[in-house]
Amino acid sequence: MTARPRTALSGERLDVFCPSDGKAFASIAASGAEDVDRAAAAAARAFEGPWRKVSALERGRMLTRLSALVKKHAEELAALESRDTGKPARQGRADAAVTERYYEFYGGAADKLMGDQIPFLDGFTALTLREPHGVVAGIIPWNYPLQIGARVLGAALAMGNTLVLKPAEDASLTTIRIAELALEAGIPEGVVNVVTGLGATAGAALSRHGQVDYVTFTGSPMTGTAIQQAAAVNNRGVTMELGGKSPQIVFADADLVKALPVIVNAIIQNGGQTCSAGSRVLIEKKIYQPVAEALAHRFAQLTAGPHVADLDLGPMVNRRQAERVAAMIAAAKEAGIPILAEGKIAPDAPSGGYYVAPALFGSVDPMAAIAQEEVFGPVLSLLPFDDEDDAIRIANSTEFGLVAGVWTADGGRQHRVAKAVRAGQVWVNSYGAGGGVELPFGGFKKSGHGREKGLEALYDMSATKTIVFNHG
C-alpha cells in the first residue's frame, strides 16, 4: 500500500495488542505478497519519476517539514508508540524527540553529500558522484519503530531513494502515522509506502523483491540471514544491524556516582528490548562486592508496569517475548548462577500484561548463556576481572560486537580498551546519551555491518558513480 492508506488485496487484518493488558486495541492490514508488489511497484514508479529531478535541497526541505510536523504531533506519537511497545509514557515522548532531530538531521544533510575529483592521467578528468540506489526496503523492529523508522526513512529519501517500509506486525501504528506526514509535508505519493503483516509474509516477499534495489534490516541474526539469503537472490546489497551482547567495563578508578544509574539504565530502558543494552557489566575484582552489592540495591527498587503508570520500565512486546525471557531467568537459577536482585512487577499491573521482573546475576562465568545469548530483557549478567587484559579478553568473548561502555580515570588506558574492544560504538565514561543521531552505528561480528545514523549512513543508501572525460 502506499501513504494513503489501502487494505490488503486479501481483506485480511491483524489484531494490534497492547503489551501493557494483552488487549487488542487496533487492527493492521495482513498484506500479502501481492501487497508487496504493489508497493514496491508505486516505489519504482516514483523513483523514475518526477522524484529523480528533485533536487537535494528540496528534498531536505521536505524532511525539514516531516521533522517540524513530528515535534507537532508529538505527544499523539509517543503516547501511540507508547501504547503499542509497553514502553514507559516518558520514553515514548523520548522517542518522539529523536525522530524528529532524525528528520531534522538528514534534513540539513542532503545537500551536504558530494563527489570527488581524482587526479587521474594528463587529458583525462575523473570525477564520482554519489547517486540513490533507487528503491530501498526497510525492514523495521519492534522495540524502536519511531527512531528505527526515521533513520532509515531520513537518510534514504536524503539520497534521493525511494522506500517501501516494513513494520513488525507488533509495533507498526507510528510507521503507517510516520507515512501519512510525509504527504503532509510535500513528499511526493509513491515515495514512502508502507506495507504491513507478517514477517514471514510480507517481510519475506519485500526482501527477495526484483524491483528492490537495497534492503536495511534490524532484528536478529537468525532473521537478518534469511534477508540477506533472499536479497542476494538479486544481487542486492544490505545493511545490517543485529543485535549485541554488549559490555560495560568498570575499573576500580571510575567514578560510580556517574556509572551506576547509567549501567542500570543501560539494561532498563525498553525493558531491555535494545540491541545496544549494556547486558554485561565488567567489573574490577578489587571493587567487584561494592560495585554488585550498590547494582543489587538499586535493583531491588525496580518496578515494571503498564506503560500509562511511567514507572522503570514497561512489559516486554508480546508473550512470546516475555516467556523466552522468563525461561532464560529459570535456565541461569538453575544452573547454579548466583542471583543478586530481583525488582517488582506493580502490584496494579493488568494480569494479561507481559510482564518481566528485572534480574540481576553475579560472579557469572563469561562463557554462561546468560552472558553470550542475547537475552532482550531486563537481566544483568556481572561478570569481574582481574586486569586490563582480562577485561578485554572478556569483554571479545561473544559473537557480537555492537556497542561496549568503558568506566575509567585513566586516559591512557580509555584510548587503549576503546581501541581493543570490538565493537561498533564505544563509550567512555557514558553510554548511549543522547539517541546518538549524530554517531555511525553499526556492528562487528554477529552484530551486522553497514553503518545507520549520521552522514556515514548516506554512503549506505547510495552507490558510487565514477564519470571520466577525455579531454585531449
Ligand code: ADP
Contents of the next structure:
Amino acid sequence: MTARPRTALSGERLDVFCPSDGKAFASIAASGAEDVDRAAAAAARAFEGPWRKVSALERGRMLTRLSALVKKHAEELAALESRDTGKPARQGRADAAVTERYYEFYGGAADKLMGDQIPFLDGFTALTLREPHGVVAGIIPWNYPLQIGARVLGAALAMGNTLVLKPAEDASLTTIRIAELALEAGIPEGVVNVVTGLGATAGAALSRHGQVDYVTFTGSPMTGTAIQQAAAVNNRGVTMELGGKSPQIVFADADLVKALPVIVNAIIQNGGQTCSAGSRVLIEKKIYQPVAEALAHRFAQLTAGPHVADLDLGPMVNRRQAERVAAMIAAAKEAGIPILAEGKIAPDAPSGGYYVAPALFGSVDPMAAIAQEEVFGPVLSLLPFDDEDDAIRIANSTEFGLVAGVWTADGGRQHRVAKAVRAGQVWVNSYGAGGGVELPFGGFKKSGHGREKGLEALYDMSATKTIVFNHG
Ligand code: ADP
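Moving on from the form predicted alone, kindly provide the form predicted together with ligand ADP as a structure.
Following is the full complex, with the preceding chain placed first.
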C-alpha cells in the first residue's frame, strides 16, 4: 500500500495559504512520526517486493509515461503551483514544462548507467554494479516543488530506489498530485510515497528514520545541518543542496545588450527565491557607472503582483519570508549602503499578500551582510572590481559556492575565471538560474555536497557494488 498523503493518523491538518492574498484555500495532512513510519514501511516493503525485479528498461518506461501525464496535465499543475507558491503564471508553466522534461530525461537514462569491469589478478574477474540505496527520503523546499520533486523522483526511481517525499508545508499540493499521476503511469503502489506536514515533525522524523537508506535535501543551510545530524544517527548518506550567493562577473568587454536582461532575470525569477539566483553582480570599475545606471533604470520598472497578473514577480511564499527579506533590505539601508532603485508593488495587489518591492544596492562592500548572506528575495547587490584577480577574490569571498556567471569576450579569461571560481556550475556569457535538467548541479563549501540533475545524480542515487569471481 502506498501511504496516502491525504490524511494523518491524528486527523490533524494545516491550512494552505495563497501568498498572493494571504487567504487559506486548501488544507494538507499534518503528518506526525507515526505517518512517517507508515510511509517508510510502505517504501521498504515495495523495495523488497516486486519493484526489485522491475527491469531498468521498464522503470524508464514508467517515468516516460509520467512525463506524458505531466504534459497532459500541464495547465492544471502550473496553475496549482502558481496558486500555492505565488509565482507568476508563466513561471508555473515553465516549471511544469521542466518537470515533464525531468521525467523524460530520467525515463531515458534509467538503463544507460553502466558498471565497470576491473583488470584484477589472473584467474579473477571483477565487476562493479550500480545498486539502489533502497528507500530514499526526499525533503524538498517550497520554491520549485514540481521541478525539485521531479529531479529527486526521476533520479531515485531510475536507479531502482523507492521514495518518501516530504514537500514543504508551504507548498505541498503539486507533490500530492504527482504521486497520483505516478500511480496512473503504472509505478507500483508503495514506490512513491508522500508525507506532508511540518519540517520539525514530519521532516525530522523522516530524516532520522531507521528504514530510510539515503536522504536528499534542498533547502536552507541550517535545516541541512539538522538533517545531516539526524541521518548521521543511522550513518546514512545524504545529498545536500543548500543555496548560494552566486556572483555574475561582468568585464568591460562584455556584450551588455546580451548580459543585462539575463542578469535582471537571474535575480527576479521566482521573486529571487531560487537557490541559484544571481544575487551579486561584480562589475569592472571602467563600466560600473553605466551598468549600474542601466540596471537601476530596469529595477525601477519592476512590479510585484498576484500570480494571476503575471507581472515581473509574485509575492514571497509566506509572511515570514516577506518580513525576513524586508528586514534585510531595511538593515542594508540602515548600514548606509546606497539604494540605486526600488521596484513597485502593483496598486491593486491584495493587501493580505506577501509582497516585497525589488531592491538594487550599489557600491556594496564584498563583506557587507547583504553581499554575504542569502536573501532569497528580489535583492541585487552591485560590487565594483579592479581587475581579473580582484573579481575572482570577491567572487570567492562568501561561504557559498553554487553557481557563477562570467561575462567577457576574452576566450582566455573565460577559461581562467571559470576555473578559478569556486562554484558547482559556471555559465560563460549566459546564466541558467535553475536551468538545464541535463547539467549536474550542486555546491562547494556551504552550498552543500553531492550532485543532482543530469546523469551525475544517478551516482548519488546509487552505490557501487563490486563482485569478484575466482574462476581459476
Ligand atoms: P524555510 O526555512 O524557508 O522553511 P527550510 O530549508 O527549513 O526552509 O525547508 C525546506 C524543507 O525542509 C521543507 O520541506 C521543510 O519542511 C523541511 N524541514 C524544515 N525543518 C526540518 C527539520 N528539522 N528536519 C527535516 N526537515 C525539515
